[in-house]
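Have a look below at one chain only, the form predicted alone, in structure tokens format.
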Amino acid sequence: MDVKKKIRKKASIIKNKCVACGTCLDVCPKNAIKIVEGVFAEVDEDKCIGCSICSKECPPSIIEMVAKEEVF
């Protein structure tokens, strides 16, 4: 049986630089981001579709799009 692999990009937040402004929450079309303890944002990779809107809109520019391998 062949295993298919696909590389997709997912949002990744540099937590120690996040200012928890909430901009990413407002622009994420899948509600894949939440603010943890009012300190930093966190991405739910299962919900993230890799659209990169959050990384483009992030005021401190601390959201990176990182390649993740998915097996299906």
Second form
Amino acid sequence: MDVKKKIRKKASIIKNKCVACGTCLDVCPKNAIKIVEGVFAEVDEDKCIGCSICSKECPPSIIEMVAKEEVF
Amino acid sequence: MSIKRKKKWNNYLYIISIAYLILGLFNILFAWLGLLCFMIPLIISFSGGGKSYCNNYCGRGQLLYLLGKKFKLSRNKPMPNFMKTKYFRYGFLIFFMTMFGNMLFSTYLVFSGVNGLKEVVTLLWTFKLPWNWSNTSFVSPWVAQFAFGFYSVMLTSTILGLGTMVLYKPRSWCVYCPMGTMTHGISTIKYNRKMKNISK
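Please supply the coordinates for the form predicted together with the partner chain, as a counterpart to the form predicted alone shown previously.
First the chain shown before, then all remaining chains and molecules of the complex.
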């Protein structure tokens, strides 16, 4: 059977460098980011569309866009 | 890409931030209101709310974002690496709190009658601006002295915030904001404790 695979970019946060300022929360168009107990931000990969807005806005620039494989 | 979202009341808190600075120009005693910006984040953080003050209610963060993004005043360049380190952030917090303690001490000196009221606002902990148009005669001198000190702190941090907003990304101030560092520290300690208890 033919399995379709698609490479998609998803936001990935370096947790130990995150200052939990909440800039990414405000800019995410899909509300895919939440702050875990005021310590670090976490991306819901199911909701993330890989637009990379958060990555551009993150003040300490610690959000990376990582290529992820999705199987359909 | 612009994001259209339904605006909530807490999206307009930048107005309070601007109003605070303007009110201070009219009468320095309004500086006392700034204590709210100090107390509320700490109370929220201690009561387990994490950094929801920074995330939802910080007027200064919103103001910096508005100026940097909507008014395009920011260069939008990444910050230098040293400014993101824990050493810099906690170092700045310690420096800031030392200066805050210094300000409290000078308030105490006025309170105990050793020094008289100095009607100056100190910018960036060095430049003294004469500020003698405020009528503070109806309160005791130490109340006015604290107001001068506190307004200096708020103005200085606004200037630093605006500076890094222009040079780097709009909300760069949030990375080394002493209140942010403090609430982040508190939240981290709470989180680590919780994780330890879970793993036990």
